Structure formats: C-alpha cells, structure tokens
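One chain follows as structure tokens, the form predicted alone.
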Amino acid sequence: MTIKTAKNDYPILDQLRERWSPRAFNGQPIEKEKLQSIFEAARWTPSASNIQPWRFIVGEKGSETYKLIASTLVEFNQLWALTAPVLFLAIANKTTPKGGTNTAALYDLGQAVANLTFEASALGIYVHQMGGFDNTEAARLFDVPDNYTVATAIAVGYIGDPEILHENLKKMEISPRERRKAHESVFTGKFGQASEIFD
C-alpha cells in the first residue's frame, strides 16, 4: 500500500500532506457514519450569499445508482474507478433563489468537495475526482434539472494495493507527487509579479 505524502516546503496540516488521489481502492465498504460525516463536512462549506449550490448523487457498489454513474465514465477511468466502493456525482445549482445566474456556483461546489475531501482524509478515506465522464449523459440518467450542472464524478474508498491495477496505471500510482512551487502562483502588485512573502 503506497501513501504518497507531499514533500512540502512550508508546514501544513497532515491531512493536506497525506491527501492524494489513488486509483487503487481495496473495495472495503465505507461505514455509513463516515459517509454521513463526509457529507456533513460539505454541508458546512461557506458559499456566496449562503446559497449552498452543491448537490450530490451517491451510489454504493452493487446499487443501480453506482452502475449508472460508472456507465458515464470514460474508458480510462473505468479501468480503475470500479475498485472504489462509492461513486458520486458533484452537482452545482447555477441559479440564485431569485432566478439569476449564480456566478460562484462552481467555485462553491469546489469548496464543498474540498471540505469533504479533507474530512475523508481525516477518517482514513481517499477521494479521487474525475473530469473524464459524460456529464450530459449523467444529467439525463439522473433527471438533473436544466439549471444544475453535473461538474465532477468522484470515487471514494480505502486505499488498496497498486498491484490490482491495469499495468498501464501502476507507474502513476507509485510515482512521486509533484506541484509547482507556491511562489510561482502567488503574486503582489501585477499578475506575474513575485510576492515578497516568499523572499
């Protein structure tokens, strides 16, 4: 079992250092109370005007919901995601209560998924978000209203042995995690101007 801990330059929480997106899950079902905690963490996410645009459709392995979510995944993701005991869709309401456009909807959904991801991490559970799925088909299969957008498919579970993966995926599972340096993303003054906080 591989745990790809971040090689951070500055101190951060252990849940952040140890969070990563595995493709090998051991298939062990996630306890109901832990799933409840994960989505409770999403519930308490901040959002613009407290609109709370996030919605989730959750399928546990063996259920029709799980099978339908799995059917929307691209072939590459189907190679590994079906080792996860839970699949779910993250959905954003694009409209405000007054019928206007909620320009912060996807931003707030992303925050909610981040919150649930770190709650999961604290519980020893791993989350892998996927853009590789057919969101139009997902919306059709689950009768998602037109004012909502299906943003992401997500696999959740306990980490498994990389040896269970297709040969083409094993290298990605054990390779070191890499990110550009923080100072390359943080500016002061104009865009692209290095911030003095990293001097």
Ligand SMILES: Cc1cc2nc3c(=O)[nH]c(=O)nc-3n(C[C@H](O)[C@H](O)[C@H](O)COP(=O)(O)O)c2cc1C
Contents of the next structure:
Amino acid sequence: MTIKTAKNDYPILDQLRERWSPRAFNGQPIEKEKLQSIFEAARWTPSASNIQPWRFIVGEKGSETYKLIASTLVEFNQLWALTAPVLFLAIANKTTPKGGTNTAALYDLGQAVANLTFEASALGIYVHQMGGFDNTEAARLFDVPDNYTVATAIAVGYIGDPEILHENLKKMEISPRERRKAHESVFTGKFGQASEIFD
Ligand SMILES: Cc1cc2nc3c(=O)[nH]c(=O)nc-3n(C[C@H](O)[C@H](O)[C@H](O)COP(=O)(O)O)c2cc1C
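The block above covers the form predicted alone; next, return the form predicted in complex with the named molecule.
The next block holds the full complex; its first chain is the one shown before.
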C-alpha cells in the first residue's frame, strides 16, 4: 500500500521504506521455506558476547500453539491479529552462560526481530509486533523458564484488505506513517544538541 511507504528525507533500502505494521492479513499460509528464511535471518543477528539470547515459540493457524498465543493477546489485538496465519512469541534469555545477568538480552532480541522483519519484508511478508499481551500467562502456558522473559507477541502474514477490519482500525490501516525528523534523534556534543550531519 503506497500510503504506508516511508516519506524518507534521505535514501534508504526499499525493505525499510516499505515495511509497516498491518492489522489486516489475507489469511494465506506462509510457505515453510519462507518461515525458515525469516528465522534464519534472526539467527545471524549480532549479540553481546554472541550469546544469542533470542528464542521464539511459533504457532501456525489451526495449531494449539497459535490458539494459546492468541489467548494471551489483549482484546484490542485479538480484534485484528487472528487474521494472521502465524503468531509467535519473542523471548529473551536474561542470563549469561556463567549465570550472570545479560543486560543486553532485550536489546539483542529486538535486533533479532528487526532482522527477521526485514527478511520478511524482502519476501513480501509483513510482521506486526505486539506489547499488548499477557506475558506472565504466555510464560506459564509454554513452560518458559524463569530466567527468560517473553517480550512480545508477533503476527506475521501476507497483507489483507483493510475492509475486513473494524471501522477505527480501518482508519489506522490507511493513514500515512509518521516519524519525527532524524535530526531530532541524532545529537552531537551534548544530549539534545542536533548533529550538523543533517544541516
Ligand atoms: C514493542 C512493540 C510493541 C507494539 N505493540 C503493539 C500492540 O500491542 N498492538 C498494536 O496494534 N501495535 C503494536 N505495535 C506496533 C506499533 O504501533 C507500530 O510499529 C508503530 O505505530 C509504527 O508503525 P509502523 O510499524 O507501521 O511503521 C508495537 C510495536 C512494537 C515495536
């Protein structure tokens, strides 16, 4: 949907311009080899001390795993996410192999999800991350050990028709994506002092 293409001020990769987080999926299953590539992309993410703290629990529509993940979503997300053919949980191991705290765990998990998102984007597949779910319940349902944290639930699929959505969700689906300008996030000298890169 061209309305969702980033209105970028400087050139960026097509996968970054065209990625967005849809709420309408068309229900078409995702081919196994594409799912393999998506999680392979996550595998090659950099991580602190190469600990690779990411873990994923993946459910395809019709499976018990899918149903259980869906049951943890807040009502707002249940309104749309169940059109996705795949739901998965993104989980971080909070500990180092020596038993200490891995302070980079969530950072690295986020990078892994970013990588898989762009791999998906290159394959014409869309990813929508969700913080709106009960992560304690998700951990309980899937016997996730205490030293792991369930960070997000994620919907994956091919884009669908916004018409299938509830009225106010439909509006969000067809409105342009907004971002503050790059110079508002990129500083030099002191925090908050805009970098001259963007002058
Ligand atoms: C960690 C995280 C949690 C999110 N939680 C939700 C959510 O619970 N429900 C939802 O509809 N969208 C959720 N989103 C999607 C964001 O709202 C979306 O990425 C943001 O508005 C930017 O839109 P874009 O991804 O289309 O560029 C979440 C995104 C992230 C990264």
